[in-house]
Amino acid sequence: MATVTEKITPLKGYNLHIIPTEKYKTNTLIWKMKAPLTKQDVTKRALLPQVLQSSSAKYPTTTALRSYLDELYGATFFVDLSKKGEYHIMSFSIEIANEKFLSDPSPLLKKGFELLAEILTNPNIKGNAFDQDTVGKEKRTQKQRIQSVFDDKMRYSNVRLIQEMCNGEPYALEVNGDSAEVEAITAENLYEYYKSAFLNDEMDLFIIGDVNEEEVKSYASELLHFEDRKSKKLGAQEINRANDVKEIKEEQDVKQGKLNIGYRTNIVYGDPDYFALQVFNGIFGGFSHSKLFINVREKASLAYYAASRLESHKGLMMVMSGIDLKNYDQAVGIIHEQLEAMKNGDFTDQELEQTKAVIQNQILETIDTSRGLTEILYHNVVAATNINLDTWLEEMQKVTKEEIVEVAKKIQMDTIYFLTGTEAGK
């Protein structure tokens, strides 16, 4: 059974991915652009989609652009940024009603395509620069966006862990860039960067919905065409790993301590033992039946949350928990014991089977949303692999206890980060 039908067509400068399905009342268009993470570009790259989404030549103000979206039955349009391994990805998403569920039958999909093309290829420029006002406003917002990480302690402590653990590696760069670099961006140099990104980035367009394939292809090739390019592949990963585990404690005025522990998994998407890593993570800390949840929360009553998650392209695992300041040693000890248990094969067949069932369920649920589906399919673009979802699920189901123990042995603790209160130890 094919769980998902994805048809990939190379067009001028990008790949078109069509996923036809009747389950939604809307159609979704997601445009993705990928380039290596670099200190030089990351801040500009984070600003660019914000500038593009605020106006265009045809809709020169935010009010004009947003009014048009409202008219298209409240089509949503948003941009976001992510890091996948050492790549920086910009996404532009439009979700637009399928007119067959409206009392007004005028077709909307083509308008969605036209709008996407307008935003990407017809920006609001004055001479050789973006509109100055827009860039000024978006720079201000970007600074605030970068600063706001500090105010969300859960997010802040995760960012700090990555900065400490991956210090000197591109992955340590913040997805929204560096506040100190924002000022130097001008309407001119950002426009230069825009042109270069559309010339060099690896670009993909995903269309999900009850669509006609030929119609989609014709809209795409007519409205969106760029120069052909070769995508930039990363060389070998840079890893600056110390021999000893780094332990960082940072004091702030907080009531709850945030404990974040980073590990190197030494396994990335596309590796043969990647599926065993997924199952490992599920038994160890991915779910509410996992060892971390049971032992840190249910048995020791130390935390409300205690979980682990993987970064699939960089090869990292992050454990996170919110604990009372005085319980640091006990929590770190329990987490450590759980990893040792995994290395010793100290988990039951029942834990193994229930974890596989829950992962299978999680994947199938994720692909029920157009966004979740796109994120799963995009792994193949990032890793330059071609693993279809059925294969993924079959391979995951085949994972054995021995393979999980092997994976556990490859996992190395790298850095412990603790955001602690100013009265720690009292």
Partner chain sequence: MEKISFDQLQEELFHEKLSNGLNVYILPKKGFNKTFATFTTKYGSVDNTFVPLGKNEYVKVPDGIAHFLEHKLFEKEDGDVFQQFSRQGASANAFTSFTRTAYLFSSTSDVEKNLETLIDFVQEPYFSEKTVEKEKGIIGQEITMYDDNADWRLYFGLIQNLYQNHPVKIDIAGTIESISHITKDWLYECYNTFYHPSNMLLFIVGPVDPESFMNQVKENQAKKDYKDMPEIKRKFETEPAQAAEMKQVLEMNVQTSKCLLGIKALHVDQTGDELLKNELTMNILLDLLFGKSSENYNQLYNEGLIDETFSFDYTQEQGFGFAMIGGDTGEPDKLAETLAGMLLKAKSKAIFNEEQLERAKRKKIGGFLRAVNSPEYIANQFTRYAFNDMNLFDVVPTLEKITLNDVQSLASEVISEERFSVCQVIPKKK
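Complement to the form predicted together with its partner chain: the form predicted alone:
Keep in mind that what follows is only the chain, not its partners or any molecules around it.
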């Protein structure tokens, strides 16, 4: 029995993904737009969804738009930005009550479609420009959003690792853009970018809920139609891999050092050994039973936290650790030892089985929410492949110790970044 059923229909300018399920009392509409990360567009692209969510022609103020959401039985609407590999993704999500569970027979799903279409295709413009006040307000907020990364040292150190490791590669660009470029954005050039994005982006609409498939197709076809396009696919990624491991130390007024190490896995989503990489990461640093957590944090008491995570579409693994400034060399040494242990197959069958069980639970927990389910399914859009969830779970369970060792041997340390206190050298 399929864990998830996804029906994909090409419509005018985008693909419609219908995921019928009786799990929720709401219906969720998630619109995703994907384009390659570029320095010239990243800051405008980060600002665009914020401007679109603030108002529209029919709801010219944020108050008017939010008030209408309240009328729709407290429907929620939010936007999001992400990087997946070297693509920049904009997401627009509406979650609305399913009228089947209400005494009021209003066609709420259709109203959800109408609202999404209003926000995407009928923006609050004056002539050939977005509303000036809205753009000004959102530019100020965007600067604060970019600044907030600097203020959060855990996030900041991860951003700095990627900037150093992927210097010259599009992936080095920060998802919210560059603060220095915000001021140059105008209501006019942002509107030009809006038109370009809707003409060129790869676009997908996900509908999750207890819905009628033909009804959904009818609403989507009637309310959302765009020019047909060939979406921009990235060619082979250029990787500026250093011959030697780069080591960067940056001093700021911090009490706790942030040690971040970047590795090239040489494996991306869709590759045959991707499932073995997932299990590798779980044993190495993904969970509380992992080698990094136990050996760096628990046994050696060197770290406040120690974990690893994958960037599945770029082929990266990042290790993050919070350590006392004096423990740098020892922490780097123990982290290196854990990777060598993985390459030597120094892990037990119990660790292997426990990790598979935790990954399976994590995936099933993720797909328990409509948003999490969409993120899992969207991996296929980004990678231009088609791995269904049942296959994912089955292949992950089949992973052997030997396959994990082979994966470990492909992983190369690339960059060490250490955010240290100003007292470190004294």
